[in-house]
Each structure stands twice: as structure tokens, then as C-alpha cells.
Amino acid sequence: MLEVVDLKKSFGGREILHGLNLTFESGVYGLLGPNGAGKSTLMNIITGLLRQTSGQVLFHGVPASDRRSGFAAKLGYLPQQPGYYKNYTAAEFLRYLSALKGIRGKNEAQIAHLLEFVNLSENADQKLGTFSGGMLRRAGLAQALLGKPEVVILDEPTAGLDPLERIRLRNLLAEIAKGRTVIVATHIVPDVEFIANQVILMFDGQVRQMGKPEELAEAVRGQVWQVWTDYAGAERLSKRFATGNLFTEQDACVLRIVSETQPTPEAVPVQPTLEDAFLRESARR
């Protein structure tokens, strides 16, 4: 189990994490916030790139960063901007990482499957600086789970890439979170919405919301609505509620607002998502 508990950090005088508690469990975690919302502070300090200002970070109730609580050989990581050796191929790439974890004994077989998992089995003896934006995602996530780590934290891991190897390494995330803890962080809400046991909404270095996708969603029933109006109802609308989806529809422009009173006679109340939460949230800032 890891904790995050009363977790402060400042820079230049100023806070960024303002006393942060969570606990983390088996399954996987969608930590869902804008940019410069404080995520990649919180898993920079997790992982123990950064020095917190007070509180601490526990793992099954050590300090992590107390080599007695065996954190580091139990944790697997994808920064959001990682670095890649470009002559190295994917096969040298995870066994050099390998060796830097200190990982020993015979793991040439831990090698070929991850690449297999991560579908570049194929591609083992090519060069990463050949790879596309996704192969290299992917050959990421294959170092991540070098050791076979009961923690894996991945930054924005589908940063950069097109939809279909979005929704390929959605897919990866799900099938490696048995038995272990994996946390998302991103920006994105379709990262998590359907992968992720539990989503924790943060804005501003704060934890504003927790639970289930669905739980987050049912909590703005009734605040969620679909205009039809014209393109100066629009803009009009826009600028006075929290609007999601607009697109046109013949000459009519159709927007999803989300608002707690019905933002227009005609408005009728539509089935709430997670990305209607998030707007929620993201307009109360």
C-alpha cells in the first residue's frame, strides 16, 4: 500500500501541493488534473525526484524514501518527457535499464516478454531513434515494468500520440494493473474514464473529487444540458456557462453545458460522463 499524507511542497515562497491525502491500493488510479495542476509535482516526489516541504510519502507504513521499505526495486516509472538512447535497439534499451535497476540473474526472458506485451517483439534488434512517437511510448512502458514492480506511476503516458495508439495503450494499462498499483497522471479524460477503478479530480494542488468514474459522474446528474441555438447563442452561452462538446448541426450549433439551473428554456438535461465532472470542477477554480 502507498500513502500520500499531508503532503506540502513550495517554491519560491509559494505552495503547489497544499496537504495532500491518499491512499493507494491495487488497481489503477486516473489522477485527472489540468496542466499545472500540480500532478507531476506529486509524482516527481513520489517517486523521489523532488523533496517534499513537509509530510510524507509511505509505503506499506515506511518511509519510502527509507531504503528499509524496499521502494525503489518496487517501482516502476514513465516520466512525461523520458529519455531514449537513440542508437541503442529496444532489446539493448531494457537491458541496459535493467542493469541501472539492478536487476540480476537471468532476465533475457523478462525482456522478450514485455517486448511481446507491449507488441515490439517485432521490432527488438530496431533502433529506438527509428521509433514513432507510439513505439517509443510503448517501449517506455515495457521499462516500467522491468522487476516486476508492485507500484507503476506513468506521466501523461499517452502525451503526443494519435488515437489508435491512444486507445492500444489504454488497453496495456488495463491488463497490467492486476495485482499491482498503477497511477495515471493526465490531462486527458478518456485516459481513465474506462481503465481507471478510481479517478481523483485535482485542481490547483488540491484533491477537489474521488471515487469511482461513474460515482463522479452521478454526482453532476441534473447540472448537465443540451442547447440547440444559433452561433451568437453560442458564443453567448459560452461565455457564461461551463461548455463541453459544441458542434453544428445543419444551422444550428448543439452545446453540452454543464450548469446546476437549466441555462435556457429549451435545455434538456442529458446523460452526465466524467468529462462533465472535470468541467465542473475545472469551472469552480
Ligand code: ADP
Given for the second form:
Amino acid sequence: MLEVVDLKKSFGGREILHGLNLTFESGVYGLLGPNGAGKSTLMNIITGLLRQTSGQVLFHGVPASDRRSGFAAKLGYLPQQPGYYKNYTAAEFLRYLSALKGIRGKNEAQIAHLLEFVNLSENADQKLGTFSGGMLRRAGLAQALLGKPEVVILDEPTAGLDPLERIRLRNLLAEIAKGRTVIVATHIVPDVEFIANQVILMFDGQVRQMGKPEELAEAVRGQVWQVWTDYAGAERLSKRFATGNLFTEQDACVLRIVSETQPTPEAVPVQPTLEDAFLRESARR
Ligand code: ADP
Ligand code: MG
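Same protein, the form predicted together with the named molecule this time rather than the form predicted on its own?
Below: every chain and molecule of the assembly, starting with the one above.
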């Protein structure tokens, strides 16, 4: 079990994380928040790359930074901007990181297995410098799984990927969840919508809400509306209301609006989603 207790972080006197309290058990946790919310800062503190200003990170009750916690050996991490060695092949990269992680002895079977899992078996001897963004991200996921970690942290795992690679990666994430803690930090709602057991909505260095994706969606039932209007109407409404998912149909604009009151007489209530819950919190800033 991983716990974050009253965690604060300041950079140059400016407080970025304002006293976070979180408990992670097994399952997939979606840490969802806009850019600048403090997700990466939190992940970097949990993984020990950054030091908190105050508060604690505990792994099974022992400070994670204490060697006795054994956390380093039980952690897999894919940072938001991982460094790669472009002259290494995928297999060499995994061998090198196995050594850094202190995995002893012959590790070839595990490396082959992980490459197969992320669908890179055929590229095992290809240099990382020739990989596409999606392939690199999958290689990054493979390294995060070396040594069968109990806690896997992935920071913006699908950022910059094309739609197909994005779906591929999400499917892999759903598969690695069994029996461990997976934390996915992202600003992209669909990254966590269908795979997270718990979603943590984080804004401005604070946790706003936490719950199952369907619970967070349910909390905005009756506040989500679909509105057909023209361009001028769309512009007017989007200034007044939390508006998402704008699309056009012939001459009309179709808006999705989150509002406690009916935004226009023609507005029709629709089934709420996690995206709507996120939109409502965004509008509360
Ligand atoms: P997120 O990952 O949610 O996009 P970050 O944790 O990267 O958010 O950043 C949160 C805030 O902290 C931002 O305002 C960012 O500018 C600031 N920040 C992050 N790292 C540093 C740093 N090393 N020095 C100063 N400010 C930082
Ligand atoms: Mg980030």
C-alpha cells in the first residue's frame, strides 16, 4: 500500500502542491487534471526524483525514501519525458535498465516476454533511434514492468500518440493492472475512463474529487445538456457555460453544456460521462 500524507511542494517559494492526502491500494488509479495541476510533480516526489517540502510518502507504512521500505525495487516508472538511448536496441535498452534496477542474473526470458507483451518482439534488435513515438512509448512501458513491480506509475502515457497507438496502449494498461497498483497521470479523460477503478480529479495542486469513474459521472446527472444552436448562439453559450464537445451538423452547432440549470429552453438532458464531471470541475476554477 502506498500513501501520500499531507504532501506539500514549493518551487522558489511558490506552493504547487497544497497538502495532498491519498491512499493507493491495488487497482488502476487515474490521476486526471489539466496541464499545470501538479501531476508530474506529485509523481516525481512519489518516485523519489524530487523531494517534497513537507509531508510523507509511505510504502507499507515506511517512508518510501527509506531504503528499508524496499520501494525502489518494487517500483516501475514511465516519466512524462523519458530519456532514451537512441543507439541501443530495444533489447539492449531493457538489459541496461535491468542492470540499473539491480535485477541479477539472466533476464533474457523476462525481456523477451515483455517485448512480446508490448508487441515489439520483431523490433527487439532494432535501434530505438528508428522507433516511432508509439513504439518508444511501448518500449517505455516494457521497462516500467521490469522486475514485476508492485507499483507502476505512468505519466501521460498516451500524449502525442496517434489514435490507434493510444488505443493499443490503453489496452496494455488494462492488462497490467492485475494484482498491483497502477497510477496513470493524464489530462486526457479517455485514458482512464474505462480502465481506472478510481479517478482522482486534481486541479491547482489539490484533490477535488475521488471516486469510481461512474460515480463521478453520476454526480453530474441532470446537469449535462445537449443544445442545438447556430454559430452565434454557440459563441454566446460557450462564454456563459461550461461547454465541451462542440460539433457542427450542417448549419447547426451541437453543444454539450454542464450547468445546474437548463441553459436554454430547448436544451435536452443527456447521459453524463466522466468527461462532463471533469468539465464541471474545470469550470469551477
Ligand atoms: P502537470 O504534470 O499536472 O502538468 P506539473 O507538476 O508539471 O503539472 O507542474 C505543476 C506546476 O509546477 C506548474 O505551474 C509548473 O510550472 C510548476 N513547476 C513544475 N516543476 C517546476 C520546477 N522545477 N520549478 C518551478 N516550477 C515548477
Ligand atoms: Mg505532467
